[in-house]
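The data below hold one chain only, encoded as structure tokens and taken in the form predicted on its own.
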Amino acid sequence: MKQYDICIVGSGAGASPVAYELSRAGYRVLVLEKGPYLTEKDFTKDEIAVSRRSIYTPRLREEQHVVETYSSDGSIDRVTAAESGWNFWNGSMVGGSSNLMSGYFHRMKPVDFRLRSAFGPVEGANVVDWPISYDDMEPYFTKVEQLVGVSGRVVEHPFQERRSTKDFPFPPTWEQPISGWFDTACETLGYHSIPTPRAVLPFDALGRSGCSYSNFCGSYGCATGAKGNARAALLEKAKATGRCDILPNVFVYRLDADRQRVTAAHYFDADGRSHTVTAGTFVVAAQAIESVRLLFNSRNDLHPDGLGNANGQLGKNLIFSAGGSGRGRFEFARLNERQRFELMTRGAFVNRSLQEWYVYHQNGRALKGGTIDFLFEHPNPVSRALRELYDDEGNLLWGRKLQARLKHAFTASRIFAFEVFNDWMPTDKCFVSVDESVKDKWGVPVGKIRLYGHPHDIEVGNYLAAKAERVLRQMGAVEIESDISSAPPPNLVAGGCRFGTDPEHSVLDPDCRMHGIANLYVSDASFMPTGGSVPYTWTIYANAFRVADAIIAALKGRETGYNNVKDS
């Protein structure tokens, strides 16, 4: 029978720097994770399977959530999933959703550390500052560069943030004409050009592959290993050290505490067999939605409304990245020969961003705003198609007229995108909780989502959509549009155990312990009381190996290889 010293729920990005550094450090670790055991020789480019049929992500018949949202009139409506479709999975697999991310990686800034200090209450919202700094995480944003490897070129701008190294580790990827492009206009128009660092390694490296420039990255795992995913990059190492086990396809689905630790965990494998792991330290990196309903469904005498929840802060405060998209069209018609080559140059890198308001000011009023990326639309094609299903006033064609517009969208035009992320207010209105009367395909209570979209994260989003579009224009593009809503984007979620120094107000300490249990800590995005503006995955890592350090100052001096794994 093995020994294990920790056990952790989940395998992704809150999950792998733990496994990697007490793995290291000398400690046995089990890693239990719901889904498969993928590896570069299972991702292809396969749109139908990838994309239009989710094989990534669990059947809703068989695993669901329910949401709930705010009518016009203030009531509630609320449906399942599976009558939806509306789904909040994203990459169940070993590593979690850092298979499946873009590699987008923005550090969070000082000021990000600091929103209430900063810029005082929303009316409505629950900002508050983080119990710990930007200088406090500064070191493992580094070690994030180094170890699961970011790809990219510091320059200087108006919010560039202290770096304790002068520049990226790995050079810029491979970058597409139209960057040049990109920075000629921002150029003109006073703004300041960034190189968008990227978790995609330009040559081999790490013991990886570098990057294939395929352009398949969002949506679809790496097939060469080049993504910084959790898996590639943390997990298989932590393996190799011979003290980390990785157990997939399995479902944990209780936790069992005394009054101050955690004492077990319960999980069906596969073939629908409970078994029951004991470990000295516990670690829960599920995902913040699934984290927050294991932690719910976990109540018992001692801990009746569920672990962490004495003062009912358990699932609170449910953040996501709010702002949103908008693209504009390159017309070969309007271009010069040497303009459409660099144009259909395949498989490059946009690799530019704009971070200019990331501080603004309007109305004599300080603003938190946020980062613009830059890309070219997802090659997909089925979904460039769907696009071009209705004319400009919104009839549905076919026969020629859709097919002349296809052509003309494959072979006469190119479509620029942006992306848009600012800040989620976290508020009282959007919540996580667990819903007694729907259970999974185990018969366990699936998550209930409460969303609600505060006012100020559309205006700030507008905002910088706009400037957006002003670079586009200037660009030369036509047909520019942007969409900006509260609607949440499922990749990109966090909070509802939110850490901080106040156990009246939090639930984990800033170490992500839970306050009150000894031994259990929290390390996914489940512990951000505001996200940033910016992608979450690089803060998840860094946060990790933060609390990789916390569990090895706690352990140190204890004794290793005192618990088990057991059929129940």
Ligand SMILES: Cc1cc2nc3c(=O)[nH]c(=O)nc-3n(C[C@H](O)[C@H](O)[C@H](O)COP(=O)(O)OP(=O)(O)OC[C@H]3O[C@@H](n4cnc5c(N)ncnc54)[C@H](O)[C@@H]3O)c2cc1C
Second form
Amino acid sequence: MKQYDICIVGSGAGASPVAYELSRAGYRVLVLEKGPYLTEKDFTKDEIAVSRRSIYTPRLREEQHVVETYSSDGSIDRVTAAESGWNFWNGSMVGGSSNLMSGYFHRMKPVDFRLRSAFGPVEGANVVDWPISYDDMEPYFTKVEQLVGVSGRVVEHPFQERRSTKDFPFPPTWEQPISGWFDTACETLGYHSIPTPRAVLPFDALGRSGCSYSNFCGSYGCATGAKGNARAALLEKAKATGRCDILPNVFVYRLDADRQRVTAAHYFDADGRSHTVTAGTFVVAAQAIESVRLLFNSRNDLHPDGLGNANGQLGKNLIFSAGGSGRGRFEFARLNERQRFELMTRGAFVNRSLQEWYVYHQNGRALKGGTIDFLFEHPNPVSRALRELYDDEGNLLWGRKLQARLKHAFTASRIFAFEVFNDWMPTDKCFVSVDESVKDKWGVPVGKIRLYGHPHDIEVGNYLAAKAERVLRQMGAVEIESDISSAPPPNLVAGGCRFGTDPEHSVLDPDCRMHGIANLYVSDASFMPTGGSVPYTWTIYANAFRVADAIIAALKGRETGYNNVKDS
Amino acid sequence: MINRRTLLFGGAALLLLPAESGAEYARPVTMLNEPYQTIAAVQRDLFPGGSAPSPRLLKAIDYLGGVMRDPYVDEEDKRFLSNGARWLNLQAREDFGKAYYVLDSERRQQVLQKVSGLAWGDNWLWSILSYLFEALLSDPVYGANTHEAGWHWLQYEPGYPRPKAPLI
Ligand SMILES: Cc1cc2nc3c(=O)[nH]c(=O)nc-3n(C[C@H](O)[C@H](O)[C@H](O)COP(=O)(O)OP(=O)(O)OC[C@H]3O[C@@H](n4cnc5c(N)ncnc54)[C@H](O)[C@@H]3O)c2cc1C
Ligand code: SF4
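Can you return the structure of this protein in the form predicted together with the named molecule rather than the form predicted on its own?
Following is the full complex, with the preceding chain placed first.
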């Protein structure tokens, strides 16, 4: 059997920096991924397969989750995903869901690392400071810009974070004319319009092709390699070292551990045969919910409640990106010919966001706000058509009325949208565990997700949405609306294996090594005690590069220094 | 997840699906068989021709046949499509003494109006329309949206690269 120094479970944003750094540092790396190995030539813009039938995620009757919610009287409602269709999978393939992301990238800001000190406690929430600071992470954010490829342009604004380099290594991608309308509206309102950084290469670089402006970015795999997905950006390069093996279509179902070390990983191959691998160091990066599930399912006599759960912390403080979305319609009838032409420009990116209210003040208190990204409605035509099925009174339409409405929506108007990202308060009421009574197709207990959104998140989300709506109104949009709710976006999930200095209240140490288990690291978003008010992936990548350095330091018998930080 | 056909086009997945998933998605259905006879009539009533491409041109009923064989569509949803057609006919018989598809157009509209006010009916019509929209707007590799008629009607330009074969 081939010997490995490092065995990594999962191959997405949290896994790939570790594979990249360790293989380049001379270590032998094995990546185990439950999904297939798809590359640029496999990806097309097929709405039926990708969006309507979700071919990149498992079929729910074979692999699912149990979802629990609180009803109004406080009792728990339980439903299986196979019954409800509630899909918490995001993308099972080499490179994980990073293949499907839109690539909106924002760094977390210094204040995100000390939420508790900066804003004090929130009742019913477990807000803490991170055990590391923005300055610890900054070099890794920069590394991601350079290695994964982030395009953008730094502009001055009230919440521009400190940077060690002057600007992005790549200029912004081609922009929509409507971005100019947005800038003008913001100028009138006194807001600072920010070019949104994107994990998209505007031209050929880093051994990958530039963006072809396919118009179908989010939810779709990239056929050029321009998108900074984990496979194209990092895993292919790790593989090229000759020291990184990637096994697709293998599902890791258990880790064996003695008192202080993981000794083996067990997986099923595509034919359902079980295999065992050994390695010196193990890294779990299967996305927050599945990483926690694996650690629970790895319980043994020495770790009866699951790995890393001696203090009952495993799976706790699951978080999502709070907020929601909104939209307004631009009607051709209100525009001149040039504006219509500009509005219908296709393929280019809007690339605009606002962070004006990253921290804001209300009733004499400082509140943590967030980020608003602006974009056009997703071009998926079937979903767009479905949005027109009901009239304003909620009646189902058909016949000529429906046809007229469709025609208008597609040919005489265009929807401009926004997404609000604010902190999801970590609480005792939102967590992951496993459900012994529901098994997947391999007979392994599935993850159970208990959902709870703190009212504070909705208050902040509504505040931000009102600001975004104001911009849309200023731009001349009509039918403006937003939906802010505690519904979790399954694709923006973190927590469950908090890092911290105190083993009583965390699962991982500041290096993201499991407390008490010397050779086990968790490098996906599970480590995050709070999520920042930005989408997570830049932080996941950056932290995984930091974890890679910590693993190399440990293998060389060195200290990283993070573990000397005092609990705050 | 990916299927055998993608394997032929360079994918490396090993998932095995029923043989028919590789065949043409919208191959002709036997029109006299239920639920197709009823659903074809409903499609015509929900989405009449005229300036828009007709369900017949779009091969919407053959496409629905593909949906009924599609391993990615839940069995429960397929059963609902069939049951809905049965319930619609029960309603038509109750109100007018005949199956839906033999009623005149005014009476068919009355039946549609009535069931759209019922929970199952609203859901069912929504499902029928959503698969009809798939026939209208999917890539013609699935066998519907003939000559890209749906795309032309809505001046829609697809994303590239387009699929060379159905992925399901
Ligand atoms: C449609 C969409 C749009 C998005 N847009 C953005 C965006 O604009 N900006 C942003 O910052 N983020 C975005 N994201 C989120 C981003 O993709 C994720 O934050 C990121 O990929 C998470 O990284 P990860 O390593 O935790 O998980 P993933 O990248 O999902 O990787 C986890 C991998 O582990 C595998 N796995 C799971 N269980 C096992 C097991 N037991 N054995 C073996 N393998 C296993 C999975 O198959 C998967 O491939 C988006 C996501 C989606 C789906
Ligand atoms: S080519 Fe550009 S727009 Fe298309 S998926 Fe890749 S990065 Fe996104």
